[in-house]
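Take a look at this single chain, the form predicted alone, given in structure tokens.
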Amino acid sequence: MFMSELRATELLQGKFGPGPESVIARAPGRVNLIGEHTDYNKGYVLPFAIDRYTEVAIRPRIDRKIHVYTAAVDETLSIELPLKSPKPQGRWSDYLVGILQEFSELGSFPHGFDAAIWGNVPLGAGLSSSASLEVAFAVALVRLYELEMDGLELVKLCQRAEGSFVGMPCGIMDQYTAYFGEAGQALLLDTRALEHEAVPLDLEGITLVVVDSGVRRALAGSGYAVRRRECEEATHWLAQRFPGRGIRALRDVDQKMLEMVRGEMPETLWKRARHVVEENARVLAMVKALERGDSEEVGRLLFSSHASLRDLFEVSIPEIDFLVDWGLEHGAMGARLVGGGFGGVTLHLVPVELKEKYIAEIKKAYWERFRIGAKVVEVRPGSGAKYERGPDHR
């Protein structure tokens, strides 16, 4: 139960007055331990649902009209049923809009809604703010309407929404994660086989730290698109070259033959391939060394994935890695950015007895080498989402 600690419900009685009880889901963002840019790519990755959240408080109208409010833009979005063809705005409604689009290929809606959304998952930090926004959606709208969905499927429609009306060609991990987490667990997933497994997140003496750099970046709109289309072209190039292997994707290729076509791939084909067939081999380390415990190998992890995203991927920036290499001068056991890249949020592994000097003493650098603020936020690995019925309001 999470009732007390919503604050949705309070937002839709005091946008839209009394009303019928109302269904509240909830949804996490989520950080990638490791395994970035593997999930498109149909490898392995290694994600932890966070304990921040999006909120969504929904109940019926008797009308075909639908109203959401959110507090992150203080805005309102008003639209009718059955929808007409919509097409995206560049706005945060597209989330919203593709969800009800994906829904209404499976069948009519019989009636409307008003809805509020809350949350606390910093917006276009690499955090998955738009996968727990999607889910925690696409859930109220199950409970509300009474529709017969399971987890993965809803997970997949989610996806959906986000490829084809927002426009950006996620991989699954950020809908999985924000549905199916666990408490204190990491999820090893395969993206294949979208099956997982969980891992326990319990390193003693070690706390995780995001700081978020400040700088966004509309992944629809970056070099995120780019990078995904270039791993394409690498696995279409390496099929052709080793024709009886079934390559179908990057997590198809190994490190032999890598180095069987360096110099001959294109270099920036070769490059991209590289940092996915390693980072793979990163992520079933990673879950070795969690079993383990091994907090070292851990943060050796962490800081060979930065290099890779930075070096052979390409998708870091100035503010991003001096946050990384501060961090490894000042006593983190590990660090590494987290999500697309081009800006975003890097996560720490700090000693604990360090965490207040650390947290401090990292937003005053950055701030006197970029003059941005950066918020520092300690994460613990929450659940996936939930789903509960409110109060009566009438």
The other form holds:
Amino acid sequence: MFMSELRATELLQGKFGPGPESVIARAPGRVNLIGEHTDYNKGYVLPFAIDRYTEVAIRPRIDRKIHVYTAAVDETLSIELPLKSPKPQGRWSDYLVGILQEFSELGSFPHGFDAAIWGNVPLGAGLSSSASLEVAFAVALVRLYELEMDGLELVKLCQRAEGSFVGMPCGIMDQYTAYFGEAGQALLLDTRALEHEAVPLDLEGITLVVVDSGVRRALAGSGYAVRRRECEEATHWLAQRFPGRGIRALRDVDQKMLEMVRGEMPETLWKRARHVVEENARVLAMVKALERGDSEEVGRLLFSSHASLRDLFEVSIPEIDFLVDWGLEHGAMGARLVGGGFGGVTLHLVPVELKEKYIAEIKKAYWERFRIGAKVVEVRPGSGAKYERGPDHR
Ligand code: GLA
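For comparison with the form predicted alone, provide the form predicted in complex with alpha-D-galactopyranose.
Entire complex below, previous chain first.
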């Protein structure tokens, strides 16, 4: 349970007037500490939920209409049950319709609803505002209709909605973290077993700073899909080259195999595979470094993850490289691109005593170089999805 700040509830009442008791559901955005582009390769990731979230207030209607007001885009989605094979519109509402569509495959809702959505996760920036919206909305629906659905099922439903309706063939990390995140912890998630272990994320004297490049990942969906395909091709190539080794995903490949086929395997595929194999190893090394409280090793792993995303996986861009390199030269313990890439945000581990100066100067340097105002937010590992009953204003 949480004490909602009632922003979504106020919006709900402001937009749709008084009504019955509402359900309020909330789900956070995430930062991935390390383990990038490993989730759809059945590998390891180490994300944490952040203290920024999307909040949905929802209440039943007696008819079959659905109205969802979203503050972030100041738009109301209006549709009616039963859904009549909706098509994606390339808009924010696709996330909502995608979720409704997935629920409708499981059964029909007996009545419609009014809902309002408020959030403070920066949109489209690589902090998984979309997963936080999907998960908050799905939790709200489960509670409103009192459906039987466990957390993992809900997470998978949200991932499916994003892949099949929105058209972003994402892995499971973002939705999983939005649901299962734990305050003060990162989650070591094994994306094959779909099990996690909480890893305390508390680096003494270090603050977690997210610097938004301001470059939106407009093409991320397609670039991302290309990377996924390349990973599948690399898996296929390696499975044929090493029959009998049980290679079903890049998770099953090791460094030795890659050394053996260097120069033989198509170079692009080799580079993609090498990133994934080494990134998986970095995730496990990161868990050990965190357990030892070894901030230097933590930082080193972040920088090497970034170099690999830049040089081997090739999903960085000059703006992002600039922010990371600047960090390296100005006292960050570590920094890297976070999320799918092609824009978005960077994570910086900054010694607390440098914080103010660091933030002011990185903004200034970025502006001077690119004429883009970088938004900076400090994040803390927050908890996953929650819900509560709202006030009855009948
Ligand atoms: C996006 C996807 C995730 C993951 C990352 C890259 O955020 O939604 O599933 O693949 O990119 O690590």
